[in-house]
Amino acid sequence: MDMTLRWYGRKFDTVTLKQIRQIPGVTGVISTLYDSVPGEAWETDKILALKNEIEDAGLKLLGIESVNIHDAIKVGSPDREQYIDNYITTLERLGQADIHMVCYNFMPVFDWTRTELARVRPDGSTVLAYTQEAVDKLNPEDMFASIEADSNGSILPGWEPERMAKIKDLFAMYKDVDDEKLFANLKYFLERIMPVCDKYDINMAIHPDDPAWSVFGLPRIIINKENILRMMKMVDNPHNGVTFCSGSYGTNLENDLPDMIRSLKGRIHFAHVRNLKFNTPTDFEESAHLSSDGSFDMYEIMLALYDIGFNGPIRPDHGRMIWDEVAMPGYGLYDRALGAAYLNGLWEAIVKSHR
């Protein structure tokens, strides 16, 4: 297991590589070319510049999150071929740069959905939160404005202004796409890219939909054990795997997280481990990573990862905003550093107790 932190790059992140390097047990980062446009092929020199900057700081670039997928691929429009070709070129260049894990998602329109980015918790920290009641009252076109107001001036992944400016067009693109068509388009995409993944040993790690149910009537397919096993079988290649995000799968309380992990032995290429606190089944807020602060048993989640022999990159996911830090919501330094230390402590205890 390699403990990492997500890092958006020097131009976009308030957290520095120097700070990440000082978190005990964190050996690498997961990063991306944050100013890239979905559908374009990444340039080799930009990939190498990012990798060299990280390595010069004493860390390793242990994966990319994300190489975003153009909507033409998701809806299966005729021009998808050029965008898949560009994606393959990007994968080739990543493989040539000795980068072997790519996190991505197949979510229509919204990469993730929250109704609040700064809900105040009893301890005074602020967190990302979601209530279905608020979504039901909201026009999708107004979603960006509600998110932007709490963004602390950051450009949030999946909520880029230029993308949200086209939200009516995006909804129109997906009007005839249901779960079955989205599955078919995902299968087509994966079958096209698996040869380059095999050549360069690149693990594709799909991120679950967040939350794990339909929002604004859009299809959502990476939401539960049944669907993820279906995906594994429809393209049965070890490079076709998952990012196991406890906070995304965990939005649906019917998902048994440790059981899901154990059902995916050999196919979890990346792990996001975080906790949620539920007020009702459709009203949840993100919490500290500690089990007692939320609704998940974090020990059992880490134990399940140990039991399947997980040895890939892992990271604490969204943290609280604490100690007056101002940063991209969910991606400050302090609470994620506490989360990394806590997860490392659980892992050490599990490893020693099983010797």
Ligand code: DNO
Second form
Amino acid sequence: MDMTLRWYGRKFDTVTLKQIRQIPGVTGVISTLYDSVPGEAWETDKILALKNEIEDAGLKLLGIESVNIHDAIKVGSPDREQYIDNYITTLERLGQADIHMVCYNFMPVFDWTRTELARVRPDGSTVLAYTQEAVDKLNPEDMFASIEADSNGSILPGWEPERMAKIKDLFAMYKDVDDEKLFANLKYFLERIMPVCDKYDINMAIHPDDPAWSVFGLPRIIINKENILRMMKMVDNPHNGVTFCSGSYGTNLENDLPDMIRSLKGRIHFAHVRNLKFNTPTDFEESAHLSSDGSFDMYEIMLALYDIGFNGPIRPDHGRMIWDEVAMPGYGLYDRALGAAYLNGLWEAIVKSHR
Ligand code: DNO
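Alright, leaving the form predicted alone aside, put up the form predicted together with D-mannose (DNO).
Below is the entire complex, every chain and molecule, led by the chain shown above.
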């Protein structure tokens, strides 16, 4: 596996490539053209500029997170064709630039959802947190305002102000879309893009819905083992794969994470490994990566990845805000660096004990 960190680009990230290069064991980054809008075809020049900048810093660009999907594709409206064509052009250009992993999601309207971006933990660190009770009291428009107010001046992925300004229209677009329609639209999209993925050996890695259940009555399908296996079968091509995100699938305590990993052998193209601490089944906060700080057994998660021969990029995810760092919530340097070192330590021990 290749240990990486997510990097939003020089214009948007508080963390530098030089800092990332100095985290022991981190050899690459996962990045994106953060100012691109869903639906447009990415320009080759911009892709190459990003790649060169990363390589000049002594790192590799090991995948894109994300190439976002236009809502027309998710709702299946007639204008989806043009957006799928653009998506294919982007994939072609990424393939030509020797980039072979693309993370994306198929969540309606909202990407990941949290109700607090700076909950204080007993050690004084702050973390992202979620309570269903808080969501039930909110209307969707207020959700954006509360996220924006807490974001330390950064634009959070999936919460771009231009999108959120259209939130009522977005909800209206989805009014006739249920789980079955969303599955059908995902299938249609994947079938259209698989030929270009085959040609350039691009692994598509769908990110789970976070939290892994419906919010604000919107359909959500990438939530559990049954649905993800259905998706793998429905387009049975190894390039149709997943981002295994322990913190997203783990929001539902019924998801057995190591078992899910083992059932996805050969189809996990990217891993996000992080821990959550549950206070009640519907109130959780994002803890340090260490097993002892949260509710998951991180050793068992890493062992399952090892057992299935996982060899793609992996990254720590959402870190706590510690040591007075001011950064995009979840995406500071310090705690993600600790997470990377810890995951690398678990991996080394697993590899050596299997010799
Ligand atoms: C949150 C991230 C998600 C993820 C997208 C993938 O921090 O894990 O925003 O990148 O859902 O498209």
